[in-house]
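As a starting point, one isolated chain is supplied in C-alpha cells, in the form predicted alone.
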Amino acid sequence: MTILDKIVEQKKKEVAAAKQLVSIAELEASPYFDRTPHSFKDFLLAPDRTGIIAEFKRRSPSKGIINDKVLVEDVTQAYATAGASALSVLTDEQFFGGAQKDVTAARKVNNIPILRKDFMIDEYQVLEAKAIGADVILLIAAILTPAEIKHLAAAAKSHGLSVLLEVHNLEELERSIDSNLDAIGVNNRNLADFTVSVENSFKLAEHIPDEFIKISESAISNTKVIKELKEAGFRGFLIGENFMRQADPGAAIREFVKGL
C-alpha cells in the first residue's frame, strides 16, 4: 500500500466521522458560506501578481516536520504582501499537520484566493471548503474516477468555487478533463514514492488544452525554473517547502520574488 492509498483510506474515515459531527445545514450556516469567492484565474493572470501559489505546510509524510514554529496568519499575510497570486493551505491533519481552521485563519487576514489543499473524495468536503472560507478546491486525478471528478467539479462550481485538477501523467490528464475545471496542475512529485522532477511539467505542457490555466506544482526552487515554465505556457507555480523550510517563510518569498 502506497502513502497515497493510506491517506485515502484515512480520509474516508474522517469524512464519515465529520458528517456525523457537522450537518450540511450547519456548514451552510457558516458566515463564509454566502461570500463570493475570489477568482483563481483572475489573480493568477493579474499583471501585478507573480503567479506563485504559496503554500502553508507544517509537515509531510516524506519530509516529516518542515516548519511547525510559525503562525498561519503571519506567513500567509507575508506571502500575499510579497505578491503571491494565491495561497495554498493544507487541511489534512494526520499526514500534513494541517487543519480546517488554518484556512479560516488565513481568510480573516487575506484578500487573495485560498486553495483548500486536501484529498477531496466527497461532495461534503466541497461544502466544508466553502464554509471555512476557501476559494479553490483541489481534485487529484490519481485518487478519483472521471465520474467523480465531473461530479465534484460541478459541485464546486455550483458554489462559486474554482477547481484545480492535479495530474501526474498523460493518462490521468486525458481521462480527467472536464469543462468545470479552471486550472490543471502538473504535480512534479510522484505520489507513490514522493520523488520530484520538474521535467514532468515540461513533458505534459503541450498536452494541456489552452482553455485551462497551466500550473506547475512542487520541485520549484529557483526563479530560473519559473521563467522556463512560463515559456512553456505555465501561469501558476505552487511552491511550498522552498519557503516553509526557512525560519521566516515571508522573508524567503520576498527574496525569491526579487529574482523574478
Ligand SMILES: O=C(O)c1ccccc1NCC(=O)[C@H](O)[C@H](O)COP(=O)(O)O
Contents of the next structure:
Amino acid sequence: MTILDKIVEQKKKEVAAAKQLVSIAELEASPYFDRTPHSFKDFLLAPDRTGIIAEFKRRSPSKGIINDKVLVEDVTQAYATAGASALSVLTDEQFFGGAQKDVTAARKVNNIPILRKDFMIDEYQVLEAKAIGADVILLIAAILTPAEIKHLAAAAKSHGLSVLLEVHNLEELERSIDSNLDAIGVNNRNLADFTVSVENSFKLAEHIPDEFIKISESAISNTKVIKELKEAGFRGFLIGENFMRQADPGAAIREFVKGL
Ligand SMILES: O=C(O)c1ccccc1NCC(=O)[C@H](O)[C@H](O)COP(=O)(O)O
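Having seen the form predicted alone, can you show the form predicted together with the named molecule?
To see the whole picture, the full complex is given below, headed by that same chain.
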C-alpha cells in the first residue's frame, strides 16, 4: 500500500465522520459561505506579484516535522507581504499536521487567494473549503477518476472557487483535462516514492493546453529554476519546505524574492 493509498483510506473515514458531525446546512451557515472568493488566475497573472504560491506546511510524510514552532497568521502574512500571489494551507491533520482552522486563521489576516491543500475525494470537502474561507481547491489526478474530477470541479465552480488540478505524468494529464479547471500543476514529487525532479515540469509543460495556468509544484529551492520555469511557460510556483524549514519562513521568502 503506498502512502497515497493510506492517505485516501484515512480521508474516506474522516469525511464520513465529518458528515455525521457537521451538516451541509451548518456549512452553508458559515459567514464565509456567501463571500466572493478571490480569482486564483487573476492573482497569478498580476504583474506586481511573484507567482509564488507559498505553503504553510508543518510536517509531511516525506520529511517528518518541518516546522511546528511558527504561527499560521504570522507566516502567511509575511508570505503575502513579500509578494506571494497566493497561499497554500494544508488542512490534513494526520499526515501534515494541518487543520481546517488554519485556513480560517489565514483568511482573517490576508487578502490574497488561499488554496485549501488537502486530498479531495468528496463534494462535502468542497463545501468545507468554502465554509472555512478558502478560494481554491486542489484535485489530485492520481487519486481521482476523470468523472470524479469533472464532478468536483463543477461543484467548486458553482461556489465560485478556483480549481487547481495536480498531475504527475502525461497519462494523468490527458485523462483529467476539464473545462472547469483554472490551473494545472505539475508535481515534481512522485507521491508514491517521494523522489523529486523539477525536470518533470519541463517535460510536461508543452502538453498543458494554453487556456490553463501552468504551475510547478514541489522541490523548488532557488530562483534560477523559477526563471527557467517562467521561460517554459509556468506562471505559478508552489513552494513549501524551502521556506518552512527555516526558523523564520517570512525572512526566508523575503530573501528568496530578492533573487527573482
Ligand atoms: O510533501 C510530501 O511529503 C507529500 C507526500 C505525499 C503527498 C503529498 C505530499 N506533498 C504535498 C505537496 O504537493 C507539497 O506540499 C507542495 O507541492 C510543496 O512542496 P515542497 O515545496 O517540496 O514542500
